[in-house]
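Quick heads-up: it's one chain on its own, the form predicted on its own, in structure tokens.
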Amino acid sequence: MEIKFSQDFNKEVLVINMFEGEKTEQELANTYAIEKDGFEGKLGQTYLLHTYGQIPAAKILVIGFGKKEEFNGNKMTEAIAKAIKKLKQIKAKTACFSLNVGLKYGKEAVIGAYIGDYAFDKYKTEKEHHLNEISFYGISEEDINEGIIFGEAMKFSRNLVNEPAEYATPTKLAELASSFEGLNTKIYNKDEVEKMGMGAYLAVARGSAEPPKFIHMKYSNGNPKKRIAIIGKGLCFDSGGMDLKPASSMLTMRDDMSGAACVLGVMRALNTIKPQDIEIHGIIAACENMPGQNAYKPGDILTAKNGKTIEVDNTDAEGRLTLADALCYASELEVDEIIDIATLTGACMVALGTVASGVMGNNKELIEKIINTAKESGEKYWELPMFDEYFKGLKSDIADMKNTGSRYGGASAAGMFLKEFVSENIKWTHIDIAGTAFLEKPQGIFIYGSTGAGVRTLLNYITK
């Protein structure tokens, strides 16, 4: 689908806005949609009406803005993703918006766009009706822009979620890591880790014969004044190890790569974006966690990074494991923050559902800043508590630390075992998607599959 900025209305469509209470500026939509038929506006309800040859377009669209005191950024993506799966539903090949905005929420119209427009069918004989063009007026051509590079952020992350894991291997993780433009990537292999003392990564990447793949993507654009570390959980494809996941359980588990997926589709922005004055380092800890002959067991000894070990108290709690080897690894690099993404824990899926991503972190200014970026990005991010008692369960009689504790605030003790690989120095906010990266029905304004979930909040809180 190409995006344009363009007041072209010779299309098959012509897409126009009606908030509320208000008419639009089209007279024929006025005279059916609202004196006839009594179409209200409400957010995310559609009005089709021919034209009859009366303007350039073969049809019209009216989608609801909802009452105008009440609109921004996040109801126009809403809106124009509604708009679009109804062109979808109705065939369309080209389509121009009309919006009477006052150039305001390009960036998040066109957003609105890639989502309504997704579909991943690869793998299908029969593919999904796709527009061919759509232009936009009445919107900032620079935010259309920018919206442009954030919506092929979205897709990229959500297409490389969706793959199966035969595709989507550690090894094509860092083969697409490495095809970025404008970064400085280092690839690490196993014995290059092995050599750096990540004894908690290795442990969960030995029981599969693809090999882990460490990646460390590095942005820079002129003198930094910032330095902040993002880092995905990647785990290609995880079955729980030797305590090994039900049938059902492990059928999306392509998905336990999502945080890594999130800081590709991130990383491979930057170079467009070209944020200033600032450095950002992408790594992931890639690797597969499976039950093969060399896999670790339940009551291995593992020492990570920093020299702290852990008892493996349940191989399925492997995610933790591998951020603690990149945790100390991100602490090693100077940075002023550490951001971490990770489908962690179904505790924070217990707790939040599919509605909202769980934040906890060392810093509360920090924690407030993601959140606050995610609500204007049009995600929901709820922080969890810290407190000290959620790492008593985690203690062991033989080790530092237990990978799990009590069944009861686990997402927090999961925040909690995270922090013993933070350096106290550095700032550090940790994101648990296990709710919002994949869904297993639509949701919302999202299909099945990957949502992307973290790529709009991490980019906005970059460029800001």
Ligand code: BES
Given for the second form:
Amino acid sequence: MEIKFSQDFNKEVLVINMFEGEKTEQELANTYAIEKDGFEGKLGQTYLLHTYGQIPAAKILVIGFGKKEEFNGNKMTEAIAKAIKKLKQIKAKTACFSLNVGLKYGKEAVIGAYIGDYAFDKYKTEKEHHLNEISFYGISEEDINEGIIFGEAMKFSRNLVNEPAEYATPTKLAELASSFEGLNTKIYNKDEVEKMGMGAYLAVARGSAEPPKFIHMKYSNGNPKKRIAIIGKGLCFDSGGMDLKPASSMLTMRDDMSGAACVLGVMRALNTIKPQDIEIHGIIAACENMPGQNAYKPGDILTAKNGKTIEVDNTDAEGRLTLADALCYASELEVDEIIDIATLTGACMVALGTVASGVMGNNKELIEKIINTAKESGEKYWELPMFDEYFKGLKSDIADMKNTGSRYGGASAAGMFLKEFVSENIKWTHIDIAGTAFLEKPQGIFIYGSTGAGVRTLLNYITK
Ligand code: BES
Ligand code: MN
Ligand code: ZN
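Follow the form predicted on its own with the form predicted together with the ligand, if you could.
Shown next: the complete complex, the earlier chain at its head.
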């Protein structure tokens, strides 16, 4: 779908907005939708009418924006996504959105258009109906272009997660990372990873025939006033390893690289956004967790890059092992901030459902900034505790720590585990997207599959 900025009302459908209890800018809509049919304009409601030659567009679609005083960017995203879904349903090819919102929320409108239009039908013989072109009027052109960057980043990330593990291998992620323009990218192969002393990450990778790839992308522009590392969990498939998952839990485990897909989507967009005076490192320790003949075993003792030893209590708690080495690597870069994003624990999903992502970290201010940015970006993040007791549960008789403890409080225990591998003088935040990254059934404006979790929040955080 092509998105343009123009006042080209000569489209198949003219889409206009209506605030609850107010009139629209089109007399036809006021007469039919409001007066005759009592259309209320509640958020996300739509009303379609034929114009029979009275205006250039063949149809008018009225979209409800809800109460004017409650309207905001997130509601814009929701309303536009719903409008696009309706346009697809009536098999429209072109539409012009004429929005009466005082030039605001253009970026959020375009993001909504991308979400409403999204389908993963690459492998279907019969494709879904898609719009060819839409244009926006009444919001700023600059905002629209920013929305396109965000929309494309989300789409890229969602596609990569939805792809089968057979396609989205560690090698594929490395190839993609290397193909992005405007970045300085280094891929470390197994031998180099070994030389760097990443014993925890390598142990996880050992059971798979797919070779691990440690990916480090670097963006730098001007005189960096701030240096940030974003780390994505990149388990291209998580079978659980020797502690094999039951079939029903394994089914969607191609999504265990959603953190990596988020980081890739964000890094790919930086060359277009070109944020100033900042340095951003995108880091992914990509591999698969498989029970092959070389697989690591429960009871093994691993040594991470910072020298700390870990007793393997459960091979299915693999994400934290790969992240441990990635966090050590990022700490050595001496950045100001580290943000990791990971489909880390089923426990986080039990606590927050598919609605919210869990946030932990070592710096209250950064945690709050990330949670607030998420709120403005249309995502819901919620802080989970990091009490010392959670780490006590990981006490090992033979190593510095175990990789798992009690089933209870599992998301916080995982957070405490990660903390062991971050330099204390670096601000760090961990985002657990286990519940939010991949939907097994549609939710709100999102269809089955990947949601692009984290992309909007991290892009906004970096560019603000
Ligand atoms: N990738 C999973 C976590 C997950 C669960 C992501 C559900 C998305 C949806 C992770 O590697 C895992 O298996 N965690 C275990 C940890 C346990 C063994 C302590 C879990 O949550 O069951
Ligand atoms: Mn696992
Ligand atoms: Zn996993």
